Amino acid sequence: MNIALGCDHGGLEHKNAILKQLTDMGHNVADFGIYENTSVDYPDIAKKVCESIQKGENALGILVCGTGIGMSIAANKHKGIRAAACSEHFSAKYTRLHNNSNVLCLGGRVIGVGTALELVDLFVNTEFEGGRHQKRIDKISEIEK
């Protein structure tokens, strides 16, 4: 699967070890920074993340911040993004079981490096139900428009 991926400044240590994750576990991951520890503003992140989503270059995107909610905040100003920020499990499985959620945001200060990576773990491997969940989904989507 292709995932996007990208942190600012709270969250370079937990995205380093998401993308060893990812890539081990045979994914093609764009990798849209940050690459060393310096101040970013995070909306620019999450906007080339949301962006590849959109052009179907990548299937899902991950972003880590200093809460992951931040980043879930700028993800989802963009049309056809539904971003969570997540920092359990329940949560983590079910935004994409019944909200098909396509970006996962976590917080590098919030929760350890072990944690998030059971949660992209997560994340990545579950499936969206489908079924009565759809119209909801649907639902979202007018509302964008």
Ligand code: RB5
Second form
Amino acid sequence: MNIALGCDHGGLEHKNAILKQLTDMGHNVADFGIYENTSVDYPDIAKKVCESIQKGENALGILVCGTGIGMSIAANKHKGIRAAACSEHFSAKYTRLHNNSNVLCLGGRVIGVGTALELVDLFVNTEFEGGRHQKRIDKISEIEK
Ligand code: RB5
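Pass me the form predicted in complex with the named molecule as well; I've looked at the form predicted on its own already.
After this comes the whole thing, all chains and molecules, with the earlier chain placed first.
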């Protein structure tokens, strides 16, 4: 799968570990930075990751900031992006099953690297259930218009 990845200075360690895990699993990862520990504005990174999904270059995105919240707010401003900030397993799984989320946002200052890697694994390996959930996603798309 093609997966876009990005972080700000609150998530660099997590992002690098996620990059290694996804690459080791055989995924094609587009790393939109940051690459060294410099202070950046998280909306700039969210924009790059979300635009690559909108263009169809990547199927899913993972964004890490300090809380995961700023990234999710910025990501959800992009049409067609359904971003979820998760810090536990149930949400990371069900946001794929029920919301067909295409971006997972994580908080580098909220969860450890080990938990982040497990949430990424769940998110990437869970398929949208469709069915009754599709009409709800359609209603979100209507709101976007
Ligand atoms: C950066 O200090 C911090 O505000 C950012 O990483 C994030 O937590 C915002 O939601």
